[in-house]
Every structure is written in C-alpha cells, then in structure tokens.
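Single chain ahead, by itself, as structure tokens, in the form predicted on its own.
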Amino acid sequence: MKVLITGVNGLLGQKLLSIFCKNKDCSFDIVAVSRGRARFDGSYKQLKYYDLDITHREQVFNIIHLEKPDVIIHAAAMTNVDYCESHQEDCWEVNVQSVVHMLQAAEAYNSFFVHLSSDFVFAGDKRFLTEEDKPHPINFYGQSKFQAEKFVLKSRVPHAVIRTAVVYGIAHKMSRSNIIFWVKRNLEDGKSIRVVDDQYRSPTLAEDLATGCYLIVQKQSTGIYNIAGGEVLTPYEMAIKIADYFGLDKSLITRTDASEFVQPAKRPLETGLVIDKAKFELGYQPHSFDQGVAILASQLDEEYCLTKG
C-alpha cells in the first residue's frame, strides 16, 4: 500500500513516519512531502521525499499523478491561531485551498483521504463534544478548518476527518514549544506564570494521534473521528500535573482566566472531545496526560544524551 503523507517535517508528520515506516504488521511504501529540505530522521527505508508547496496546484497534481497513492494523510496545516487571524489569505491558501488541490488530484486514483482537523471548529459552549455536534468556529483558524472539513466530507473519494486538540510532543530537529516545555522551563528558572483555568481541552500526545491515523488507514474507516487524549483538563490543571511530575514549585503557578489575556484570535472556552467512537470502532486507547508527560521527559533525556554524545 502506498501512503502519501503531507507535512512530514512537522511534529505529527514525524510521528506518522515513525509508525508507518517501522510497523512490523504491514508493509507501506511511503511518499513523504513537506516544504523545504527534509528534517526528519533519515534512517527510514521504503520512503521517497519531495519538497512540495501544497498551495501550488500544479505541484500537488504532478506528485500525486506521479506516485498514485492509495492513501493520502493530509497533516500539513497552518496552526498558529493568532497568525491565521491576522494573515487570513495565507491561512486560507494553506488550510483550505491546499485541501481542494489534494482532493481534486486524488479523485483520479480514488485515494483514501485522511484529513486532520481541530477542536477549534467549535464555538466552545459545550464541554464534551462528540462527532455529531455541530461546528460553529469563532476565529479564522477554526473557520478555515471547518471549511476544509466540508470540502472533504462532500468529496467523491473515500475519506476520514480527524478532529484533535492540543497536540504535544517532541520531534527531530524541531523547536516548536508546547505547554509542557513552557511550564517546565519557566518553573526551573524560578519564574512565576499565569495559567488559565476556564478553558477546557483534550491534550493529545502526538504519538497517540499518529496511532489513531494509522488505525483509520489500517481499517479504511470513513467518517468523522475524535482522536485526542482521554482527559478534559484546563491549562492550569495541566500545569499543576507538569510541576508535580518534575518536582517543581507549584506556588509559582497562578490561576487566572482568559479575560486576562489579549490575543488577536478569540479562543473557544470548552472543547473537550469525546473519544468513545474511536475507542469502540478503532480500538484507540490514548495515554493519560500524566503518562504523556513521562514519555516526553524520557524523550528529552534521550535527545540530551544524543546531543552530548
């Protein structure tokens, strides 16, 4: 089976390469695409890499027609919510128009299309959200992801839409921060931090999200799936758990609410994703947030040893 994965230089993209290239149960030929030079671990076999601008229709068509993939996992996206709010045209090109290009090219080969979406398609007025709940985005990033979903769901190719939230992890040659690194670094430096306690999210370990994608491809499951962590936590609750794990001073963490922060894009308050469908239909079993913190800590130790070695 030939699988084309976009955004392979990113966090999820690297985790997808790991699970698809190293899985012993199935054999996949991987076509990896991203912008610029490859930044992932170069030890993978049965892999082709292309430098691809997903907003360029001709480039997209050329690669898909050349490779004729059985499956396309579209993980590439513009995810900086505030940047999307202030650069709406760029956001639309990356998050919506690229999806249209991919879907049109995929139709020639009836490629199974797996699209990554977000909890930000929702308004934030309901804490526990299922796949049946109606989206109503309140910022431009959410609008772009919702519009892309609509194109996928109306397409003529077999497809799956994955909604996820607060994806955290560590990847090769990647400096993207996340709440775990941010809390750990500040508390280790003795700095006080203010963390909101009125936003509810489903933090998702990147490895778990990649596993969910793999299960969907393996089972050729179609429709919408919530693939996220199994807990609904506020950022403040996450920060306390991080401090507990690393034995850091929790008194430096101050509880606050979203009204204290001025951001270009409005954030939904409550977007906890119910993952019962993924558990029942796919056998999806994510790690707890505590387990995720421990996994990241071990990966940080490995990265430190490799750097110092």
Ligand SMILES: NC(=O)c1ccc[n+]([C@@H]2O[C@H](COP(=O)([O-])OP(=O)(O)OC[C@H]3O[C@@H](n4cnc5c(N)ncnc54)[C@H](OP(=O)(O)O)[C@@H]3O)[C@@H](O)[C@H]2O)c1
Contents of the next structure:
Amino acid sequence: MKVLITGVNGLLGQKLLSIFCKNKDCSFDIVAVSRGRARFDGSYKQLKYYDLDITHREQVFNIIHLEKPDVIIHAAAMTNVDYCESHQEDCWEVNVQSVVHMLQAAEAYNSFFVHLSSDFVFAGDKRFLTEEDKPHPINFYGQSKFQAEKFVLKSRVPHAVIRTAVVYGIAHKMSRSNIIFWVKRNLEDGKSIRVVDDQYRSPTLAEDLATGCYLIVQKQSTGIYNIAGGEVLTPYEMAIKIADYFGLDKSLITRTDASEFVQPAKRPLETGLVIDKAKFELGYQPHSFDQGVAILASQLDEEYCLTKG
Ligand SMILES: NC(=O)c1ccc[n+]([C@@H]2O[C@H](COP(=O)([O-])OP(=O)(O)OC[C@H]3O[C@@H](n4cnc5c(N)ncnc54)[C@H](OP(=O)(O)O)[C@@H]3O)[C@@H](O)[C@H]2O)c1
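Following the display of the form predicted on its own, present the structure of the form predicted together with the ligand.
So here's everything in the complex, that chain up top.
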C-alpha cells in the first residue's frame, strides 16, 4: 500500500514516519512530502521525499499523478493560531485551498484521504465534545480548519477527519516547543510562571495521535474521529503534574485565568474531546498525561545522550 504523508517536517509528520516506516506487520511504500529540505530522522530507507509547497496546485497534482497513492494523510497545516489570525489570506491558502487541490488530485486514484483537524473548530462552551457536536469556530485558524473539514466531508474520495488537541512530543533536533519543556525549563531556572486554570483541553501525546492515524488507515475507517488523550485538564493542572514528575518547585506556579492574556486570536475555553468512538471502533488506547510526561522525559535523556555523542 502506498501512503503519501504531508507535513513530514512537522511534529505529527515525524511520528507518522516513525510508525509507518518501522511497523513490521505491514509493508508500506511511503511518499513523504514537506516544504523545503527534509528535516527529520534520516535513517528511514524505504521512503521517497519531495519538497512540496501544498499551496501550489500544479505541484500537488504532479506529485499525486506521479505517485498515485492509495492513502493520503494530510498533516501539513499552518498551526500557529495567532499567526493565522494576522495572516488570514496565507492561512486560507495553506489550511483550506491546499486541501481542495489534494482532494481534486486524489479523485483520479480514489485515494483514501485522512485529514487532520482540531478542537479549535469548537466555540469553547462545552467541556466534553463528541464527533456529533456542532463546530462553531471563534478564531481564524478554527474557521480555516472547519472549512477544510467541510470540503473533506463533501468529497467523492473515501475520507476520515481526525480532530485532535494540544499535541505534545519531541521533534527532530528539538525543533518544536510544548508545555512540558516550557514548565520544566522555567521551574529549573527558578522562574515563576502564571498558568491558566479555566481552559479545558485534551492533551495528546504525538505518538498516540500517529497511532490513531495508523489504526484508521489499517481499518480504512471513514467519518469523523476524535483522536486525543483520555484526560481533560487545564494548563495549570498539566503544569502541576509536570512539576511533580520532575520534582520541581510547585510554589513557582501561580494559577490564573485566560482573561489575563491578550492574544491576537481568541481561544475557546473548554474543548475536551470524548474519545469513546475511537476506543470502541479502532481499539485506540492513549497514554495518560503522566505516562506521556514520563515518555518525553526518557526521550529527552536519549536526545541529550545523542547530542553529547
Ligand atoms: N499541534 C497541535 O497542538 C495541534 C492541535 C490540534 C490540531 N493539530 C493539527 O494536527 C496537524 C499536525 O500538526 P503538527 O503539530 O504536526 O504541526 P506542525 O509541527 O506545525 O507541522 C506542520 C507542518 O506543515 C508544514 N507546512 C506548513 N505550510 C506548508 C506548505 N505551504 N507546504 C508544505 N508544508 C507546509 C510545516 O512546514 P515547516 O516545518 O516548513 O513550517 C510543518 O512541517 C495539523 O493539521 C494541525 O492543524 C495540531
């Protein structure tokens, strides 16, 4: 089976390469695409890499016509929510228009299209959201993800839409930050941090999200799936758990609320994702947040050993 994965220089893209290239049960031909040169673990042998800007319709068509993938996993996106708010045309090109290009090109081969979406399609007025809840985005990033979902759900190719939230993990050469590094670094430096306690999220280990995508491809499951961690936590609760795990001084963490932060894009308050459908239909079993922190800590140790030679 030939699987084309977009956004392989990003966090999820890297975890997808790891799971699809290393899995021994199935054999996949992997076509990896991202913008610019390949910036991921270069040890995979059986993959082909293309430098592709997904906003370029002709390039998208050329690569899909050349490779004729059975499956496309679309992980590339403009993910900086505040940047999307202030660069709306660019955001629309990357997050919406590129999806239209890919869906149209995929029609010729009836490729199974797996699309990554976000909890930010919701307004933030409900803590536990199922696949049946109606989106109502309150920022431009959310609007772009919701419009892309609509194109996917209306398309003629078989498709799945995956909604996820607060994805944390370690990318190649530590190229992505996350709440765990931020809390750990500040507390280790003895700095106080103010962390919001009125936003509810489902933090998701990047490896778990990649596993969810893998299960969907394996079972060719169609429709909408929430693929996230199994707990709904506030950033403050996450920070306390992180401090506990690393044995850091919790008194440096001050509880605050979202009204204290002025950001270009509004954030939905409550967006916990219910993952029962993925558990029952796919056998998806994510790690707890505590386990996720421990996994990242061990990966940090490995990364430290590698950089020390
Ligand atoms: N991270 C989260 O907390 C989160 C939460 C909810 C949903 N999601 C969704 O999950 C998916 C994966 O997110 P992620 O965390 O892996 O994001 P990420 O680390 O930001 O990766 C996104 C990748 O897309 C690439 N990209 C951006 N514009 C492109 C273009 N014009 N052409 C080709 N590639 C382009 C980026 O390239 P560069 O490396 O060159 O910038 C990057 O490698 C996205 O659809 C995102 O919306 C993520």
